[in-house]
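Consider the single chain below, provided in structure tokens and representing the form predicted alone.
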Amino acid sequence: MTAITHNENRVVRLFFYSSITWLLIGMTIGLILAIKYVWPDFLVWGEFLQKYLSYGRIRPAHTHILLFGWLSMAYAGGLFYIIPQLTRKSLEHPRLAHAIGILWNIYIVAALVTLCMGYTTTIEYAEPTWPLDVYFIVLVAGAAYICFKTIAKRNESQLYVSLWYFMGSLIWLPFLYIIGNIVTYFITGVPQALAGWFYGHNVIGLWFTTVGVGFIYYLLPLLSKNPLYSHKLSLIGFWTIATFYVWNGPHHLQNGPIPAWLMKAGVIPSVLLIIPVWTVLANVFGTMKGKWHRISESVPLKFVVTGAIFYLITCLQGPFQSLMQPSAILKFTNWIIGHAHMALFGAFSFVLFALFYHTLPSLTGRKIYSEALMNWHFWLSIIGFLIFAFTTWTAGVMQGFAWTEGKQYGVPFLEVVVSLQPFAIARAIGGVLMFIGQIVFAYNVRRSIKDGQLLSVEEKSTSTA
């Protein structure tokens, strides 16, 4: 491991602090959406608010800001921090990386404004228009170039498993983004739907999942003070996820207008994904052996292990939902909302919270301002999310069976919507707790930068590890 340089520090802080800002903005919009389920006229006072904050416009703004403003900016900051640590080589082109950080923020602002103005492609997770897509692809290519050049010039002979996951993700993301955001402009109908879900599913599995797993493999040995249980298992996991994940897109069109053989072809690799999931969880539990007591002593470790468990549950739900019969009940219901939030909030946002708390002392030269606030952040996030998840899952099952009984039209449809109001209220309450948790997180980070206790010389030397 190597000490972080001034230029690397400047780059990582830009990405990390920006991502926290987008986390708060994205969750504010998400909270507005949750309240609209209970009170549809919320924030529709006057023509301006009614037009620009309508559900159809701010819903894609919510997902895009959290996927590419919060998670992806934090991921890029994490890559720029961890890769020099694992390669014992300072980051290549730090000024370019800093410029990419500024341009990335401009991209998110432009995407937010245009989506609220109603400019959208309507393709899930690929809603911004093509000029913004081209702009973003250039940014991702620039970030990938910096990371690969740093790895190529590394001073560490061993290629740690986290680097395998990072390199795979940096290769896959630009190609996926081009297919989902550019290729879909030139095709229509069923081929467009297939290309859209090829991107929509794989951007989760081959960017958000693979970088998140790389972070788990980096953080777990450091926080548990145990070596990684099995390097061989981690590589089996990498190659199986690279082999099976890319074929899963068709299961999003289950019972839809695609050939039956293609639906079934999408199910098989979905079920086989249990192999890479098992390798990650076997490594997590193997590494934690004899160190479980450390969870009570370390909030970052608590976040990592909880995130890994949510990752397991997400990946058990996924293959189940990909089967034709469960899909016929659960698709187009609240269940899917709970499932999506578990992967992106419960699993990989939790891993990022651990990464922030772990790296912040080495970035600022100060300790985390308050351990109590870290615990408050953890408990508000997990309690809020569990309320949110179980209400959406329950409401989704009720919705699904109602639709199969023919209640998706007319008065019966309205009766189902009214019967789900208690679940919508509980979902909003869960969302409020999750949002308060992130306010606590941002406040603790802000106070740590300004008022955190200075690290001693010995603590500074051990913080970069």
The other form holds:
Amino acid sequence: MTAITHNENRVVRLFFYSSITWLLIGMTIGLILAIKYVWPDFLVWGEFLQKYLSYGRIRPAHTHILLFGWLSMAYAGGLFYIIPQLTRKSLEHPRLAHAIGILWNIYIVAALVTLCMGYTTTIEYAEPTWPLDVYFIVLVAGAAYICFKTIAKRNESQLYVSLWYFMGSLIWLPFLYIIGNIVTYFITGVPQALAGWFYGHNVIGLWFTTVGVGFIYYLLPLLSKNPLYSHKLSLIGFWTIATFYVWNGPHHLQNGPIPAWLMKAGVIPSVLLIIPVWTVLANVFGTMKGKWHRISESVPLKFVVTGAIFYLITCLQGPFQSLMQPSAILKFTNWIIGHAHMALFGAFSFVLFALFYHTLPSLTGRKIYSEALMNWHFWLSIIGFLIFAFTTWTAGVMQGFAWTEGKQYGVPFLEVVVSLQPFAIARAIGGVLMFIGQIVFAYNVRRSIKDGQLLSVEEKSTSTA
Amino acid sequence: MDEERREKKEATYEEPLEEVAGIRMANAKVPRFLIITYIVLAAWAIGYSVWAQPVNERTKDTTGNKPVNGETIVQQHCLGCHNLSKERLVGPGLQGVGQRLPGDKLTDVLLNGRGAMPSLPNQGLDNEQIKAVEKYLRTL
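For comparison with the form predicted alone, please write out the form predicted together with the partner chain.
Below is the entire complex, every chain and molecule, led by the chain shown above.
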């Protein structure tokens, strides 16, 4: 494979290191939120904190920083690293890419500050106000331009399946962002809610999922040292997700004030998503055939396979809760929080951890500082996440059935809130474990950059392959 | 002869590995369980698009609505201790209770209980049901 150039290296490292910083900041806010569930007066000492760290303001700050600071910056870094590898062509406009990285960080800071000051559009995942949206769309379009130009000038005639996923995602993201953030400014009522959820779900499905699946397709054959099981399956998976995903938005307004045909048009493609997901997973398991023992030897492979399995579970849960009856019980409960974290933390953050551990040696010329810390990162993340997820799911089912029995307001509602206290505590404990895991991750990366063992010349030539 | 045939068969089924940018790709056929999944889901999708009905209220989704009729609730929850007439049973008779406990006083007794009488929320009644009970009692 092509060796990475100095300029590319600078760009990818800027994106990767920034994203780790945002991961820690975003998860700190998440932890504050989890503690506020147990102890609502936490951090409301004095008027200043009470105002700027109130739940309603930092909750969107938490989601926005982790979606666009951590995941999306890491994704952009990953695209700038993998696309040159798969096209055998150095990245076009590396200076522009570097500038985008710096401006992207400024965007996240600005979004964090304005959200804490209380400026919000109230549309989920699209909370920052329109000047910031326009600014961010320009950044995303710039990143997409760089990627497409590199692919257009490629030296490898065939496009590997990951590139299909990347190109699709890079077209979809700017348009989705415009619909969710700009179009929703000009419409009101039910159409606004529909446009908002069109964006809200598709930014997960046509950006976080599809780029993440592209990363899985890239990492798996390299880490397992097996050929990709089936090219045919990867094409079926790509085209079916591209066909079905865009329809998913209306399932968020299930049993709500939208026409029945629109509800069905939201539910059916949500269930049909089982087709691309099982197809991708058949390919993952097929590729792993005969190489499962390698999981015990390679932490990145452990992360990528675990991520793929969480992707499978998320996409069994998702179609189930999109159906009308389960939706009537589960909507607005804690269950949804567990579901959302499984996709974004359990599945795609895990894939990113694998990507980081896999690429860092070739970026820094040094080995990962500590194998033991990598394992700590894995186990703390997965145990913390499982505690978090099972408590939110159980609490959500309890809430949902209590509400259907009429405990929706007044004294009975408060009884439900009080009965969920132990779950809120367990959820915060799970969150603490997840957070400690990420501190271990950041520390390990920091030490690898500074004092990781230098790669020998021989390892350097194979580390990119 | 047999071996030769088998070799020939294997050769036709095994497709060569392609290599793209250093990643090897095989081209396995679509497994049968996936084909069955595709067909089952397609059939389900057609059925669902025709027959599914939205759930209009959360309560409709669970069996047996709770009564919000004040009279029914009083009969089920209160008549163990109270008569509808003026006669005393365990507690005082309910006739004229609206005049004896005017304004917020009746609400207070219903929400918080009094003496041996348990509060209505403790009996598992929700706000709407309690309001209905109060409305009915004031007519007695």
